[in-house]
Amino acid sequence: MTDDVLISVERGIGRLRLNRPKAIHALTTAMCEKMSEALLAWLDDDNVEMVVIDHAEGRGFCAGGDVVMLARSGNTDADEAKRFFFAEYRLNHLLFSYPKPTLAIMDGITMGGGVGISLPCSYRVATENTRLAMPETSIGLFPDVGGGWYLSRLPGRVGQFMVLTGARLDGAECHYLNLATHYVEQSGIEDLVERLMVAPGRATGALGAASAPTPEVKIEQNLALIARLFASDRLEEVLAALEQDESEWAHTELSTIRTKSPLSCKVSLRLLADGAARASFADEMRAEYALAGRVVRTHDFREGVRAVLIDKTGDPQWDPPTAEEVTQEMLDVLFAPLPASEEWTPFPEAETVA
């Protein structure tokens, strides 16, 4: 059996290399736990000056998490799903609060769980192959792994646009929106890692030397439309604004949102509204953990995974089927905090930060 995460220390760099190429490096509970164990061990290891996270082979950085497992767990008591979320969110928070420099190389598909281990990093490298998205509303889930924190803090209403449409951003767009700190062509990645190993304490210089000019930023021309048409935190009002707009772009995005779970869309908008006001990333993880454990047991999540990933019929039957039928009471049940004894908690070593 090949290790799903390759862990090594070389010339001052602690490396975490995702290694599940057939699953586009989708995260499992064991992978999250292994990475956290290494990061905790490196906290007091003077041989590790910085951490680099990338993928070992194959296409894509990380396609997310094991959602088929989550859906099967949601069909029963959801205990396995909760164990995954607990471990994954601890890893996310540990990276967010990590005292040593961290760098994620987001080369290729970077979605869901891949976003969760990238955005907390000090440095985030995008390439011409980067396709970053939070497409969870397509399968009845929501943008977790800190989505409520990061996406609510993007300019204008780009975060809300991303979660409702599942839009895929390329490397130039990621750099423009500061989801990536640097844009490096894929052909320059190997040289970048070598430069970092030569001088781990001079990461900024190595990244500057490796960076390339970004191509055209496609999303820039639509920012005004996004800000206007996605201005509301009410799904019904966003749909109405898109319906009333005469642009082809609006009609295309409206058609896309109509394919998503109305419940998930409303959950996602509320998560971002709440996340914008949270005081700490730990508070975000605590709230998302309570929400995730409930959402995996909903009809829409299990149906979305069936239709999109298992049977691949592409015809999920959402319930409720329309935005108007998703009530405030339904959302309140999903968003209720957990009892203190069941809450998510960070690693003690990461509690004092973030």
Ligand code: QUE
The other form holds:
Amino acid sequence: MTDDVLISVERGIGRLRLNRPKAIHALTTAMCEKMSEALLAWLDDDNVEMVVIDHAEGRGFCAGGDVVMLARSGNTDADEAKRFFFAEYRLNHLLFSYPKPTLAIMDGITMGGGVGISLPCSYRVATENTRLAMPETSIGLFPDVGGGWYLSRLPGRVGQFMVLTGARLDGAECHYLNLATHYVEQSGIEDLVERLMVAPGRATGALGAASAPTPEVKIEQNLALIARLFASDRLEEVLAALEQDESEWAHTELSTIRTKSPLSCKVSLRLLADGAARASFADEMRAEYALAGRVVRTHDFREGVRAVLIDKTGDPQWDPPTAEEVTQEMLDVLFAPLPASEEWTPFPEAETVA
Ligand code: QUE
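Complement to the form predicted on its own: the form predicted together with the named molecule:
Entire complex below, previous chain first.
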């Protein structure tokens, strides 16, 4: 069996290379644990000045997580799903608080779990192939891996727009929104990594030299509309605003949102509203862990994974089927904190930092 993460130290760089090409490098529990183990070992390894995360062979950086496993587990006791989220969020938090420079190369599809290991990195490189999205409302899940933290801190209402529509941002858009710190053409990536290995202490210089001017930032022309039409934290109000708008853009986005799970959409809006006010990233991950263990057991998650990823019939039957029928009580049950003995905890080594 081949290794699903390639781990090495080469000339001052600790490298984590995702290597599960058949699943577009979607994360498994074992992959998360292996990456965390290496990162923890590198904390006091003077041979490691910097960490670089990318993917090995095949297309795409990381499509997310092993959602088919999550759905299967959610059908029973959800124990395996909880173990995955626990490990994945520990990795996300370890990267967020990591004291050495970290760099993610988001070349190609970067969704869900892939976003979770990119955004906490100090340097985030987008290319012309980057397609970054938080598409979880399509499958009855919610934008986890710190989504409530990062997306609620984007300008205007771009985060709310992203989670409701599942919009895919290209590399230029990621750079414009500071989701990526640099834009480098894919043809320059190999040379960039080589330069980093020659002088890991001069990462900023190497990144500057490798950077290319970004093409047109398409989302820029829609920012005013996004800020206005996605202004409300209430799903019904966003839908009404889109309905009443004359633009073709609004009608296209409205029909997209109508394909998503109404329950997931409401969970996502509430997560972003809560996330904007949280004191620490650890608090965010604690709340998301409690939420994730419950959402994987919902009808919508099972149905979404079936319709979109297993049977690929593309006809999920959501329950409740409309925004109005998703009640505050349903949300309160999903958002309740866990008893202390079941709560998510960060790695002790990372606890003091964030
Ligand atoms: C929404 C999602 C995911 C998705 C598709 C969606 C997601 C995810 C995957 C995915 C894709 C390919 C794989 C895989 C997982 O697809 O989170 O293992 O091989 O992980 O519409 O949220």
